[in-house]
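Read the single chain below, which is given as structure tokens and is the form predicted on its own.
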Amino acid sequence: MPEKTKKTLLHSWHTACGANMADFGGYHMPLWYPAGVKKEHLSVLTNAGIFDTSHMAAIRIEGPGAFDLLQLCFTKNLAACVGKKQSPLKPGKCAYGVFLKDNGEVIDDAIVYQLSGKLYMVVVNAGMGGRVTEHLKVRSGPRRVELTDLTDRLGKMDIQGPAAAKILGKVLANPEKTLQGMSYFSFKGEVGKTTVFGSQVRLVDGIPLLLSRTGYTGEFGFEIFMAPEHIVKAWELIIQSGRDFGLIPCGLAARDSLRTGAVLPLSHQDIGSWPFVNHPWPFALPLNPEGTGFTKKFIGDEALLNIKEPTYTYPFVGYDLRKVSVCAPAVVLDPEGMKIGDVLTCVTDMGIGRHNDRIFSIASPDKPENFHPGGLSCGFVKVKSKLFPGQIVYLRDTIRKIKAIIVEDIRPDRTARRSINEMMA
């Protein structure tokens, strides 16, 4: 392992418990466990999965030029972002959007959590804090704001899966008060100056921490932010707490499996180096009602308005469990067999499977009976001309050449939306 690599504070643990480790972000990371990956993959889907994310960054963005410096470089409408009225974004809730170059290229993408009236949390991909700690100073001209790098500063584990909140129910101190209401981008707790957290949300043995009710998944579930001293001892208390609930520690390889099949992209592979639009993600865009412009003026807004030789980003599902090396590079052809792009991403949802047609998951309330799902191949193709659902389209690597269909969604009956009574009854 180089020297440059960092170790999260849970390191030792993933390597004691037999972790899979590599290289992600400049940290060394679990992929996997002993379990494997697919086990990991479905018990997020069916019971839950705990992810150590503290190699994540975070900013923390305070000052009375807060609000006008976000709504410049975050590509969000903040001030109307929330729920189906299109509310402006207000103290316990976050919204998902990126980061742009002036030329319409990703820089990050990002969740935006406002803590306070001009207190605002943005966290961002792993080596990212210092990137766009720099992109929003230079942008911030004669703005009133103090920008602050949290980068290593911060513990972060994620629970996902359907248990979440009954296990999170078994290691808070006052858990019918926190979870209580807590709707989807929502959280409660806070983070102050010098990152301590509040006393708002606590876990029992007294450790304060931000409970935020997102995830990168697709599944029900939450991200929790800590102090760093704590992690180690919080990880412990949860993964004990939750076993009766079948909760197990997961790695990367999980994680991109389930956040594809959930049709949510990774940054810098499947958004990057290319403008920021004709993908499936424009709710990270302030798109006017007739998807012609946009609500508010943003860096690099221009741009996405005027591509000269635009592509295409659409997700594909295969029609078995085999997949394609984006290493290799692996591209995309027509029924003709002509180049028309590149993969992406290729991985395999091991919890979905085909039936008459129809892609069911292991999840789905109506799947048929005695249905194992024997996982399909999915990901992300960019193109040079408009596809549509339901298209042939066939990826090839060094390999095999494998057949594909363009969709609009990968696994079924998600449950990141469903309500907290529901997931907790």
Second form
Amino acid sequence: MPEKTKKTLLHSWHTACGANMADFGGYHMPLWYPAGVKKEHLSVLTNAGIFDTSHMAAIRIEGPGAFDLLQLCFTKNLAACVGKKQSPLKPGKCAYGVFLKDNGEVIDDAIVYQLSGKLYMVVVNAGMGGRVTEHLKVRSGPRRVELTDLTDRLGKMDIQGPAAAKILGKVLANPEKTLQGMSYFSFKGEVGKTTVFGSQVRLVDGIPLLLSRTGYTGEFGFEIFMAPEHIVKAWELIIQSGRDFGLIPCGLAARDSLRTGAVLPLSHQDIGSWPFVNHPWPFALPLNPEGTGFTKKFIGDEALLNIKEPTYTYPFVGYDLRKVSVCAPAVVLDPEGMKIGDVLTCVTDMGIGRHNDRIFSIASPDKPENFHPGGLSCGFVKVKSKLFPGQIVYLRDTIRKIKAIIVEDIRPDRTARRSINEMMA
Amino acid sequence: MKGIDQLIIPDVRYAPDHEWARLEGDRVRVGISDYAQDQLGDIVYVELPRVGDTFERGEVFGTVESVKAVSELYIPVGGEILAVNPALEGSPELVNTDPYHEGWMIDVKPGDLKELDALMSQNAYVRMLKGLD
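In place of the form predicted on its own, the structure of the form predicted in complex with its partner chain is requested.
Full assembly next; the chain just shown is listed first.
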């Protein structure tokens, strides 16, 4: 961790707006704004929210050895990762995976963007730019690559929620052309040696962007990169234009509850210093169709195939909004009361509730009449033996014990994968 | 985030764990301070004791759950629970919107009113929050 807490360039905007601030990944970040976490969470499910994600780091990798280095270090098979046909990554497409140590433990998760033939950008978590750059440098060997840690050289914000494309329609210089054909995990724009530069993708006032159809909420939306000097202006423009669509600024607390409901891991909490197998994110591994081995060689692969003491990570949902505290810490008990593991994440998704044993979201098209969800606790457990969807476990911290059910998915009817045409209409 | 001075009112006494207590006739009404609710964020659930339960000063009488965390509530004045706020079951957000009045939590029949005197005044609590003491 850095010795001194850093601030993003939107820090004074957040504090002037009355945000509750806290340290996260070495940055002083908004937890929530005066609207409150619940409104922020719900707004992303029904309208849209905007998040300052400038604390995240990026690394630029350029050179004839770039692809080969990423194939060695990144778990996703970049030669077979795009679409149902599993075609190779190409310029304008990005892929999610993780970087592992030789022992199969996670260094960090990341999205790899192919900018052009021999040029990639890797987006990692806050404070991880230096660590991952160093890892790539050490592992590059004789490969000809130039690595640049872009930590604090990119401004980044995420617009997430079903209204995201309509809002971008108001602020992009050439919205129809820009948004056209933007499928999930595609992007448009360029990154130079130091930051986003003179790309074709611009805001109405000329600010160049890298616009990525990705996010960390499970909802339809975009991650937007730009040069840091433009971020305050861009943020204010988008907030002003988004107001008519119900866009509100959202903090890290809503980001955490949204991503958990979407079954997405938090690096160093749900994935971390244990082998990256037996978890809800098999799509981040280059598994063969039978799931018995890998389609490429990569750092950590041998360790993952030879686990001596396996652990299993599963999503769970509780029966009301009450949660347990993972800092307490919280343990997982089987129905007989035996400890079988630990709770990794436990939050409340305020947008979901049960009706006749089925979970609905406020965004479910077939939700019951007068559906006012009370919220459900949810998260991830890591246990010593296999569990199956439908199995009941109990989670206990120092304050309480709650009942939970192991599930395959948490918040239904998420919008992340909807077609861009549908969301622009 | 509101300034500390805006969050603290004069007519109640404060405990170090951010509960407040106010003498109302022969009973003591208890809730959490505006500072505490501001730190917790959206309060989504409040777990309160049953009428008739008794607690010694400092014992846990319930929990308050925000989207961020679950916190235990410590009784600032020991005694018997005379009433719990029925509105909090359906509207826990009252603790956020009106922590000193509509968002009250319990009424206690105090065992020893000296415990109330031992709590902090507005000034002392503000000094504690600002880290001055």
